[in-house]
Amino acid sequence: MGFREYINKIDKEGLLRKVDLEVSKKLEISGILKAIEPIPVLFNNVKESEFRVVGNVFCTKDVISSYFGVTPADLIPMLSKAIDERSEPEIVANAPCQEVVETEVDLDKIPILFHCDKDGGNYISSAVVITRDPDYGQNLDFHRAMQYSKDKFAARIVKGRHFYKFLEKNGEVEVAFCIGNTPNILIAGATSVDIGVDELEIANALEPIKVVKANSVDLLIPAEAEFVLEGKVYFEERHAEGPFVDLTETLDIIREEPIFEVKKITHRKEAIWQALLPGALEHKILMGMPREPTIFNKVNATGVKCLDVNISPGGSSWLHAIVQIDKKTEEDGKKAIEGTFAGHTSCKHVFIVDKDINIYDPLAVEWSFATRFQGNTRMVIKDKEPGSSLDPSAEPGTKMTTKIGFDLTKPLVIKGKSFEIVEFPKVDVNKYF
């Protein structure tokens, strides 16, 4: 289903809150979304724009798995299969995302949010960005962009990403910033795959989509997106970008970043702007969850049976991974630690637990830490390795960090007290009260 269809669906189910009072795109909408997360909210009356805004749409694994009609435990194998069995989406001539073609570019008419009081400007944070290289083809990715005029943004293009390589190689690149997308497209845009893979084929394998040729650039874009901002990004032309809230909920620094010049805006009739709060639950789940299948596969490749992975919100859905295994040998815990770091190189701390531990319950994980872990035998320290640029404690400029793996599994041979969790009798309390 398309983004609009999904919004209508959760509205009919009574899951969507609506705000009819006039609200501002500057600080007010973001404040309401944060206060009420993870409840989705539709703002029908935006002070600075004729367009509506919706946010908090895909904040949890439960919501995303419900969208696909599966359980949270099914998401990792489903995404792994989609990466391996990619399929080309259907190309159409006419699409909802091009129902309206604006005659002039004026970004001030769009409800691009000003999220926090120290931000450098209005920011797009929910856009799936599509680019193309003559040799590698299309690429799908997430890139934030700070508006600084009626037709220009400073776009944060992280060095090493495929888009950066395209831009460095070609000097300028045609782009389409697509806003208002469903989880298959959002998750595909956040996956880490080899250069040359068109992530729209992953999105199509997760759930069939249609694509259309963009109005003014040579790109295929999601046909049911709410907004599409088309134009070019220039490698040598730079503008200050930042400050902005990062995934870790801390303030990122100001950098000189490439300029994105918007040359055409298309959108649906009565288009709805999709907001995504930086550093909040939706940002975390969409960024971290696509890394879980790579960890899952790498751990299994070590010969250890991996059952589930949770790149947890407490670790900013990026720096911590909790990995559940079916332990068969005493070395399985440390093997799983190595597999996890190989599957997600930005990970800083890894926690390996047994199959009786609920990896989505922080208290259960902490309990296994308290009762099953000994630092002198179950801890792996990897000193000074490249980590994540998102980690404020990493070495500035180099992102070098100390990585630690914690084997929180119980020993296979018990020499002292039992490690089993004792269960109380199951009763139907309704009989008694």
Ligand SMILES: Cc1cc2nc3c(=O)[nH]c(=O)nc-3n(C[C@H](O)[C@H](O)[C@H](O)COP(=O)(O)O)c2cc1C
Given for the second form:
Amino acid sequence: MGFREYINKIDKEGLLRKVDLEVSKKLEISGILKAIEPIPVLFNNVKESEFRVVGNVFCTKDVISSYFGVTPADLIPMLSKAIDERSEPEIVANAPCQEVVETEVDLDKIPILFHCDKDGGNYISSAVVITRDPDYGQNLDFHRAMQYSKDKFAARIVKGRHFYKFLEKNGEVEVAFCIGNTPNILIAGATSVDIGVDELEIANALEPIKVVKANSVDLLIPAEAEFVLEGKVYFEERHAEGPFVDLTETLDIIREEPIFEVKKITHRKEAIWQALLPGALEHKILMGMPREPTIFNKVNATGVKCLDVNISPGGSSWLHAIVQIDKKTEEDGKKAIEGTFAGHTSCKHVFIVDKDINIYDPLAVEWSFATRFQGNTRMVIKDKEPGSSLDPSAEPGTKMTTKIGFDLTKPLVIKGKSFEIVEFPKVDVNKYF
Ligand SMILES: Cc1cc2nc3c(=O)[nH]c(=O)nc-3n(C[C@H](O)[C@H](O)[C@H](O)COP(=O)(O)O)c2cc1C
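Complement to the form predicted alone: the form predicted together with this ligand:
What follows is the entire complex, opening with the chain shown before.
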């Protein structure tokens, strides 16, 4: 299903709020979206642009799993399978994303949002960025980009990303920033797999897509995107980027980042701009969820049966992982802690729980922390390891941090009080009120 089709579908189902009042792309749309998160909103009348804006579209695991017609627990195996069984998308000659080819580039005509008052400029935050290297082929990434002129952005490209490697190697790289994507493409773009894997093949394995040759660059792009900004990114040419809100909801610093020069804009007729609030639920779910299968697989590789993983929004969907296991030996908790850190190196705190704990319920996890954990025997401390550059408490510059694993599982042999929650009698309350 294309992005437009999905928006029409949730509209018919009454799940989409619509704002017909005139709203500004500057500090207004972002405020409305945040205030009613996670409800999707379509803005029909944007003050500075002829185009509409939609946001909060894929904020929760429930929404994403129902998009695919599965349950949230099915997402990890589904994504693992798509990574293993990638398939090439169908190439088409004509595509909705090229219905309109703009004759001149003027980014001011597009509703690129100014999100929060300290931001360095208008920011694209939802774009799936497609690039190509002569040896490795195509790659998909996310890169926020700050608009600073009618045709230029400064794009945040973290060192180590595959696109960063392409840039370092080639000096300048053709790009397509594709906006208005469905979860198969969004999740594929957020997945870190081996360099050389075209993540569009992961997207296609999640749900078949069509791709088309971009208008002015040698790239295959999702045919159903709403907007495509084509051009070049230059490794040596830099511009100040930031401040901007990052995943932890704190303000990121200003850095000199590569310039993205937009040379061509194509879009669908009556295109809809996909907004994605930085640091908010949608950003979090897209960052954390693709790391869950890697944790799941690494924990299973230690010999411990992993049942489910939640990289929880309270931990910025990056720094905390709650891992549910089917405990068979007393060592399983500690083995699962090691597996989790191996599966997600940015993770700072890991919580291993038993199969009776709902890992999506923070109160249930805290309850197992309170009743099943002892700090002197069930905690693994890893002092000074490389963690996440996003963590404001990590050592600035080096991202060195202290990682802790908490084994919140109950002992297999119980000597004292029971570890089970006692159930109350089940009654039909309607009979009494
Ligand atoms: C919504 C969202 C925004 C992101 N923003 C950036 C960004 O601005 N810069 C960056 O380098 N990575 C960003 N990332 C992370 C990477 O794009 C992502 O981890 C990607 O999988 C890396 O792919 P690679 O392994 O092919 O390099 C973002 C991820 C998401 C989901």
